[in-house]
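One chain is shown next in structure tokens, namely the form predicted on its own.
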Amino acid sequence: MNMEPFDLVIANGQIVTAADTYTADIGVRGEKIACIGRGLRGRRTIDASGCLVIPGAVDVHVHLQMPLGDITSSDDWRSGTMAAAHGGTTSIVDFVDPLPGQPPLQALEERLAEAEGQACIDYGLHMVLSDVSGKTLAQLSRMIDVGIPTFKLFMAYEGKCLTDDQLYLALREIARLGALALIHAENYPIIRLFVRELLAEGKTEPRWHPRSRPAIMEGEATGRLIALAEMAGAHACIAHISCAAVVCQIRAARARGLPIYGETCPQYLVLTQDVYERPDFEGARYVCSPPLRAEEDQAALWKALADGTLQVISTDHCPWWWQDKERGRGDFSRIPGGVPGIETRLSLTYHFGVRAGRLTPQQWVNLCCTRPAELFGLPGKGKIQVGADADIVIFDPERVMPLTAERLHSQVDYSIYEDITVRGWPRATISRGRVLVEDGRFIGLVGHGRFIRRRLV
């Protein structure tokens, strides 16, 4: 047995896991996590006590440095991946989006050397799929082979949405390749049919944004979504789910033993439709897509998550410049959607949820941190065991932080949180048994993020 002292303990904290809460040490060496038990001895130790000790949390869904027409979104992979650090997240999933016309490992290629050297987690990537042609499936086993194995479909947005017979051919492929499909469901048609509807009538306010894309077409969308993936015998994950109608569907395909998965939001969790209804524009910083919804939609997804319907919590994270929200002043179809989070997930979770009664502490691991890993893909992440990647967070539960904009560290000039303060922060956050956070200072290296081939089990 090997006596000597590991790289680094972490000693007298409360471990939890998915399945399980008990007080012990973690022992570290190297990247991994080499023993745990009691005692143990470290070249560094830090004192636990009074915090939980939980794997480092896993989002599945950002979008760093994602171009818009002439504008792109405000967190590059330097501020993004740090601010995610600060958060307890210690490893990440973005996208690669090829040009049209574009080979997708051309686009993955590109999208890498914007990562390189200035991820501070380490990070994923999903494919997206605007193009079905022959030519393109044919390149999805050579993704897979890469390390992405799983595939953002498009049920919306100009040159994006897929029609019914494109998604169940990319459906068709992903489901014979053994990948999974991400997808953005909503009815498109409708939409701008209600968009053109609104501005003719002179309704232009961030008010009417989520009027332009009701809930029960997010639902119909899902549902339908859910039977071309039936047909074609794809596993799917529906992404950012914001309302109950979703929710029923997804319950009643996973109850006949189809493998439909759901992903839920912070936004959807705390905030309200009522927020679209603020003076002097401030609407605006809220628009996303879907949108915010009411609070019977927050009460459903929060039953979903403490049921087993959704399995995973991630942020959708894609914040825009207020001077980019602007644009949209006069026509609210041209606010950029997309809203920060990716630092604030892990203590909006564990203080509406695990706080409040709606999750068990073991529930908040599983849907922050373990179950994205596993769904996803991300070997060695999301689980405290021997062997698995000392990717940790030490958790105050106790602390308290105002989620204003001067607190948080995303690169946005805003917070949606602004008048919300959480009870229970990270006190320190570890990635490969590297220390990149402690008591709210960024002392990691940046850089040291890697890209992680994901591979699906």
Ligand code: URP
Contents of the next structure:
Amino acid sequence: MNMEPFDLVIANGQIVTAADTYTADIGVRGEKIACIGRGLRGRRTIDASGCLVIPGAVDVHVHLQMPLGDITSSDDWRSGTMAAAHGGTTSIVDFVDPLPGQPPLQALEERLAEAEGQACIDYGLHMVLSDVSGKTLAQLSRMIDVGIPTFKLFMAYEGKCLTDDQLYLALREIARLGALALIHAENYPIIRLFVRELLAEGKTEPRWHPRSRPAIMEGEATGRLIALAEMAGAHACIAHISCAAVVCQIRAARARGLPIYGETCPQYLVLTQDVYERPDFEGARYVCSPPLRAEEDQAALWKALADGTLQVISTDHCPWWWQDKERGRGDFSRIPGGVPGIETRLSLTYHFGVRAGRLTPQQWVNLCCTRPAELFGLPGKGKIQVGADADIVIFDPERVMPLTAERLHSQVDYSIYEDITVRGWPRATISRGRVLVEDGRFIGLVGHGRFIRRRLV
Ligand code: URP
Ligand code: ZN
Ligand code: ZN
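Since the one above is the form predicted on its own, can you give the form predicted in complex with the ligand too?
Whole complex next, starting from this chain.
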């Protein structure tokens, strides 16, 4: 047995895993958790008394530096991953989105070059499939070989939306390769019709955004996707679920034993569609797709997280400068969609989930850390276990934090949680044995983050 002191010991904390809660010390050697026990000696010891010690959180849905026409989402790899670390997230999965006609591998190389030397935490990538020609589908196995086993398929957005036959072809190939589809489930023809009709009636403000994308059609799209996935034999995860109509579809599919999974995000759990009614175009801040919904939808989402119908809480972090949101004055459909959230997920779900009695601490860890890592194939992530990566968060359940833009670290000039103060915030975030953030100060290395070659098990 190695009697040398550990490089780092996290002592006296209450360890919370997806299955258990217990008090122990964690000994770290190099980048790995080497021991979990009592009375461990370290070259450096952090006393975590009074804190929860949980796995570094895993956010499998973010959009850093995402191009949209001539604008780009406002967080780059550096600012976005630094903000993530402040909030206790140590791994993210973003997207490679090839340009029309661009070979996927070339798009991947460009995306990796952007992240290299900039990312502060580890990162993986999904691939967006908006072209399902035989030529593109023939390259999916190569993507899986290089560590990208998950593919996003869209049922919305001009230029991205796939028809049912295209969805089926993509799902069939995904099934054949044992990969996982991540689905944006909305009904684009209906959205396009409603947007045209609303604008023609002079209904141009942000308050019309949710009216153009009805919950019932998000449910319909999910049901249709589930049928296509069942025929194709594919595993699929429905992304950014906003409403009860989708929860019903997933619950029914899972009850029949289908490999259908669901992801929701804090914005759908904490905010409701009333925010779109705010005066002075303020509703534009909250424009995302699918839109925020009603209180009943929110209640259905919390219940579905607690009863296992949904497996993943991620952020769909996609911030835009206010000046870019302002492009939609006079036409709500031109407001770039997406909201900031990469830093606030763990704390919002602790405050409104665990503290409010909607989730147990173990469920919180499972939904934000362990299950996303398993489902999306991040080896060594999302667990406190000997041999796992030493990605660890020391979470102070009493620390109070106002979620104002001023206090948060994303590169964006507003917060969607401006009026909310949470109780529960990370005291320290550790990635592969290295302390990145301590007491609100970033002390990590820009460029510490590595590309994660993901593998589904
Ligand atoms: O409005 C959203 N959600 N923007 C990000 C892109 C997406 O659909 O995930
Ligand atoms: Zn989407
Ligand atoms: Zn997204």
